[in-house]
Amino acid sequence: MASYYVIILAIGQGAALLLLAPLASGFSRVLRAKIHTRTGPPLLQDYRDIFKLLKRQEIVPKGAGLIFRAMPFILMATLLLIAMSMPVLTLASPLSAVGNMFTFVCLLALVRFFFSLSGVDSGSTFAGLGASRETTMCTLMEPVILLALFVAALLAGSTDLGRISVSFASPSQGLIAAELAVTAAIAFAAFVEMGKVPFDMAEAEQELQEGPLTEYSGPGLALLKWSVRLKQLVMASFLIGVFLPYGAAASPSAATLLWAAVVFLIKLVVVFVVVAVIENSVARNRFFMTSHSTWIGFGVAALALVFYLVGL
């Protein structure tokens, strides 16, 4: 594939996910409202909120430093790089130099690092509390993602996300149990990273998932809100593109990419519906009980490793 074609595909994929992120978040909010039998916000409400914030004045706390000011741009750029490098419409990664499982984990950790550090750098005690909780979630979830991706790399014989996607699209080793367990572990990690109940609450988002955003306003807050929505879509797309790649284009062309886009949107709707049902079917827990739930994901990832070692 010509290098310019790869660059166009990567930029197009990243731009499409960026534009779809508020729509996916709005769809999730509509589903939650329907399950609760209430009207809820309009489907395009997130776009309206972002555009309103972009027009407002930005107020920076007196004690805030460079990290606080730069974080919205760092967060958006890092998530866009992840979005451009994942296999979504194609089995191969559009940016093979970045589409590696170690790079993916490092970029995801970089997002959490700057997100948490900005809360501390704002000088706000409340934002600092949200930052500490964000760091705790990072400590709990990174082992799950690393172990699951390690087993996926063993199954594919490569750490390249494209090779892993090809392996899960046409399994040749017969290790069905290991592949199902890896997919379940990644699905669990994606659910947590998307900030859903019981790991986050819509009524207390400034205290939990979005705690470090407390002191942001105006265009900075708009970028961060957009980035949080993009992260949710990126995690769902990562699950679909790498571990549920059925329908993705093996050889990119206009027809195959169009079909892959249709299949991807259908799978995305199914994922968000399942997430909404699960989110509204579980009880809310106290934050210190979170570690009791995240052990489930690590246990499933460890079980996947056992299945691989015994050849199941």
Second form
Amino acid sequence: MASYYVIILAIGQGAALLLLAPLASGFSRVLRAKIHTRTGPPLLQDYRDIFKLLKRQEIVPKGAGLIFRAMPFILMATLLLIAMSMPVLTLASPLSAVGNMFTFVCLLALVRFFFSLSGVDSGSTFAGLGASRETTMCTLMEPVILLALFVAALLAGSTDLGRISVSFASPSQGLIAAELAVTAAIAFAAFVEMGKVPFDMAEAEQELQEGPLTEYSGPGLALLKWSVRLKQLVMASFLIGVFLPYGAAASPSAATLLWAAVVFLIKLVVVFVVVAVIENSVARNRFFMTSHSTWIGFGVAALALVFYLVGL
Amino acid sequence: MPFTLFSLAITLYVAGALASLMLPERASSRAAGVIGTVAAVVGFAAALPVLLTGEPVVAAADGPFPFAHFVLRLDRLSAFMVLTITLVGAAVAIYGTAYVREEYAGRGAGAMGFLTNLFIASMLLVVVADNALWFIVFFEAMSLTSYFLVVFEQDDEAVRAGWLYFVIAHAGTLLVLIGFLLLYGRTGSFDFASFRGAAVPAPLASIIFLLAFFGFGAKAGMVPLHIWLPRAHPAAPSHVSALLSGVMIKIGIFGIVRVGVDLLGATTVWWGVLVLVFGSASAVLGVIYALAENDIKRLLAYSSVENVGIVLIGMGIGMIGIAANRPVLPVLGFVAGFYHLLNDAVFKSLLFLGAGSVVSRVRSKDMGHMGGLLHVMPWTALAFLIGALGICAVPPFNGFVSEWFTYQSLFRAALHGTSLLRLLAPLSMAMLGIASALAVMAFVKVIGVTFSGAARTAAAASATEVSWPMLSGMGFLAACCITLGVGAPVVAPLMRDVAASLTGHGVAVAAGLDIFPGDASVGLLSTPLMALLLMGLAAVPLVIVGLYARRRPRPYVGAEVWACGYAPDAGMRVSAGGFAEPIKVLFRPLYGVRNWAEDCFTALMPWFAGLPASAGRTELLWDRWLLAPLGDSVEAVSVRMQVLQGGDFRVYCLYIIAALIALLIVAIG
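Output the structure of the form predicted in complex with its partner chain; the preceding block shows the form predicted on its own.
Now the complete complex, all chains and molecules, led by this one.
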């Protein structure tokens, strides 16, 4: 693979995910309305929301500092870097110098650090509580993601996301039970990271007025809404690209990439339908009960480790 | 040549110490700081060539006794430690020139400069000492000087913290001393050189290792011997806290590596397992306790416990790798350990200096009394933010690189390790994961409550930025945080060299702009590329926001926050305690471990509390039987002699004449 080819792939992938993100969330909203048997917003509503917000005046709360102002930019840049570095259409990572499982986890920590800090920085009670919850959720989820990815890396013999993807693309290698458990744990983690209903603790619309987003307005809110949607799409693509990579291009050419894109979109639709069904059929828990369900996730990841150790 | 420079550095430190003591108060803190900075630069220059070339240099002299053979040895390991100490020492000295004058003028600033410089000098001598006896002497000097610095404030809290520190530090020294005596019993010499070659039978080696591990572990502040740390470090003046947390506790880790790996050869697998297990436990418990604190310096002190744990994880993997004779594993483990040791030294001292600046302005260590400092102390806030990003392992800062290596070493251990490791390494990794997530939470809390939002008290609202020497001390360390992160492709091979000096062979860890754990196919990372991409990608949101910039009204700054229609007031804002509450609820059992350990020590302390009293009584005996009779007889003789001094000047003239005659007789005779 020539290096300029990789650069184009990385940039194209980042740009495509960024542009698709509002569409994916619009699709979620349409599905949600369908499940509620109401008309709901049109599919492209989220684009309109974002562009409308871009024209609005920005209102900054009194005590807010630089972190509050800078966060939307940092958030989007970091998520774009994640989007560029993980394998989506190809089995190999377009940016292998960034596409490493530990780097991926630490980049998510970067997102979280500024997202929660801006919540406290805004000086709003709701945003502060949202920040506290966001970081608590991460404490509960980080071991799940890390352990599941760790077992996946052990199965692949490498911590490179591209190589993990390659090993998951060929299930003939054995250890099916471990692979299934890992995929289940990652799917769970991706669902939690998407901030969907039983786990929308930080932005809980009904109780916390969207948490760290409370005080944002105008272009800042536009960027932030876009980034939150991008994060949802990135998590779904991460699950598909690394753990369900059937159909992804092993050796990139125009034809294989086109086919991979079609397969990827179909898988994405399936994932979003499943997510929509789950989020609309469960109720929210009390915040302190969340740890009960996240421990199940950790249990599945630990099970994957056990399966790996005994060679199932 | 290195030793000429090294002795010059030590001489300068001693000169700085004396100058600080002798000079008038106004000049003393500046003299101590300036000489300390120069000494640090000289020490750095002495160690750098050794680290780069790897040639160990030895200087020996006869001591006062045959067994006290005075040997100093600068090998890669000690050169690395010297570099770490001088790096932090320089920043602290620069910071201290202003901080000590502002805070301690008229309260013994001269003594503080004296003790600080001697403290750094004794740390430098500990790491190069190559004779057990001198090692203990310098180790003790380090403990004593730091003890006096801990109790410097002389208030109740400081004295009690200092006493706890004193007892635990000396219990640790005692264990180490017993270990050295056992080795002396085998070899008949106190020289480390003879220890290295000694064939110590396995059971004895294990006993010595355990003594050293717990002895040095108490110094390093690992759980459950960490009790003194969160009390002593906050009690000390802030620039001394930076030295204590940044450097001194690392000497404990250095001691474990020196004895366990360098002297005893890390021959047994379970030694490394022990280090790994204690490291993992310290990492999680340290940060969980940190999170619950509202005192900014105590929080940082607990976070030191966490980072010591992370360093120990790397060292443990390295030791297991040596004992199990795995090819790449030991180098990888030690690279992770040393890299994190250096990083923690840099960002922890930066954070303590930042906390010192904040406390000096707000006059309280309680974060609830701060808030909004970002607006009035922007540069301090920026430096503190960089340190926090480093400690939270946020890419592309320095903590990220060393934690990445730690993760990679754990991965390698799980993939190619022994059967025990295949189970332990993933668990240890999950614990490290929890620890890093909690660290993010803890530092979001610190920055959020201290620097963000609106001021919580009048003192915080009227705070002013600190003076430029303090800012430049912090700025220097902040620059180190960025350099050690983005410059990882240059730094990692140096850490590899230090690791290879212990394991005997090295592996490639960097090529071009990339770093990797021995094998590029296992994992690849390029922090320079990440830094560039992150900065470049920030252009995307800038362009998006620029889309309608001309049609959009200018931002309105200064709105009230939304409080559901009520008038917002300061009491509504999230507090330091409230922010961490979910963790306190979810991890309640883990706080029990701390309470249990504290109870144990509290139960032990009365036993030690009798010590000064009995020491006082012993002192009296000495007085009564030796000094008092002497004093009495001197007094009796003096009374007799009073007869001579009659007060009549004619008698005195007679004395003079008598003396002259007597002298003449002597001269003639």
